[in-house]
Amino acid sequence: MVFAVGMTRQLLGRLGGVFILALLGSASVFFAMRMGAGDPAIAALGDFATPEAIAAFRTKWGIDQPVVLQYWKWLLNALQGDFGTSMTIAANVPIAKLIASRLPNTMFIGLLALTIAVLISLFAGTLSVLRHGQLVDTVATSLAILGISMPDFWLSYVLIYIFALGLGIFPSYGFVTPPESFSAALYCGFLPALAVAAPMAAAFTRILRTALLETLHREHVRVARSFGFRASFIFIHYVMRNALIPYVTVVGLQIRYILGGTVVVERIFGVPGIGALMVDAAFARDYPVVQACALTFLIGVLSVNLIVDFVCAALNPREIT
């Protein structure tokens, strides 16, 4: 009962925090776009557009109004799920439709990258601790340091050069959406997902290794050994479970890296996701599209962080009061 009340109280508090952060984030993106150089009217109509055409375009889209009023109108519509229509990159196409068509691709690459990173880190981190001080531990630690230092855009080109242009195993550009063919999506999405996953896997491995080594020397583990429990039982139930709390926290925090990484990687590999859409919209000064994409990313990050908080609470219920 106490646990349920504590969970409910924490959920309400966190939901309020998510709403406030989403509001502040949307305002930051909105005003930052207005402060940047460039004019959507010029981007849409061209450099030789007449002053009358430019004025008519600005009036049509309401960008001739005070910025605060523009944000207020956009916010009211966004709260109702209406992000408006595209100004330049897909004129008059509903932005919700653009996002709905691109979001599954970004989510697919992101989830695939997260799966790869988690599997690699669980294997490498656990093996490193079980072989602590041996050659395997040294190799795993060195690879983790190397992985953290590799930028995803640089790694993308390296993967293309080796596995696409060199060995011809994977395609260098293009993507098949999961609804069309799930197996083809896995095939086309493996390299971009790996480019995003490699630095994350390195970070996850180091965190897991550190947490496992620290937990191994805690008092409750020594007590479990004194009771004569098997080493495998102690490792799974007394070491791994406690070490997963900081590990899961870091995994949740790295979701923002996945979203940021997909912005670059999608452009390199030609994946039609939200990241590529956001970049195209930013260059075209398509304010509503950039705002909607940024808000989608922000809500995604905040939602995952909320889920991670409750997963950690389930692993350690004493944190809920």
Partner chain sequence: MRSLFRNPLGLTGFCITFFVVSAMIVGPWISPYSPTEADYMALLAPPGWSHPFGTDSFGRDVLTRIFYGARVSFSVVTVGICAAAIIGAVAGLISAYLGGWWSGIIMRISDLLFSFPSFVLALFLMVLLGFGLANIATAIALIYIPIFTRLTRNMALLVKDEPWVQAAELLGQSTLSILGREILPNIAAPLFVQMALGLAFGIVIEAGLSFLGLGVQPPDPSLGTIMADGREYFQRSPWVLTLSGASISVALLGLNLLSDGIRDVMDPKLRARL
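One more: the block was the form predicted on its own; return the form predicted together with its partner chain.
Keep in mind that what follows is only the chain, not its partners or any molecules around it.
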């Protein structure tokens, strides 16, 4: 019961913090965009647009009004799910619709990448600790160092070269959305997800290995051993559970890199996700779309952080106040 009350209070506190950060984030993105970026009217209409056309464009998009008023209007609409319409890349299509059609693809690739990275790291990290100092350990740690030295866009081409062009097992370009066919999405999404996952898997393996090695020599483990518990029982209940706390924290922090990594990889593999949308919008100077994409990523990171906090609280009840 105490656990539940503490949990609820913490949940509310964290939710409030996340809400304030999201608000601050949206405001700074909005103001930065209005102050720093070039003139969207010229970007949309070209350098040779007449002054009348530019003025009409500005009135139409409300760019002629004070910035604070623009933000207030934008915020009111955004809270109702209306992010305005795209300026240049898909003229007059509601941005909410663009985001909604692409968000599931990015989430799919991101979750697939996260799953791959977690599975590889749990396996490799555990194995290298159980065989500490042996050949397997050396191979796993060397691979992990190599893995964090392979940027995802470069790894993408290595994977395309080996699996698509060489062996012909996976497609090198194109994507099928999960609702259309889940198995096809898994098939097309595997290489991009692997490219995002590999550097993460390497980082996760390193942190899990360190955490396991540190826990292995702690007092409670020695006590459990002196009680004569079976080694596998001790490893799962006493070592793994404690080592998972730093592991989950690092996994949560790295979600930022997974989401960031999808941007380039989506472009390379032709996955129609938020990252690819943001790059297209960046080239076309479609400011409302860039802004909406940046905020989508921000909210994604904030929600993941929230989830991670609760997983950590569940793993380590001492932290709950």
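Residue numbers count along the first chain shown, from 1. Note that the rigid core is defined as the largest set of C-alphas that superpose within 1.5 Å between two forms. Note that the coordinates shown come from a computational prediction; the quantities given were computed from them, not determined experimentally.
Suppose I asked you to quantify the rigid-body motion between the two forms; what rotation angle in degrees does the smaller part show? Angle of the smaller part against the larger: 14 degrees.
After superposing on the core, C-alpha shift for Ala22 between the two forms in angstrom: Here Ala22 registers a C-alpha shift of 2.3 Å.
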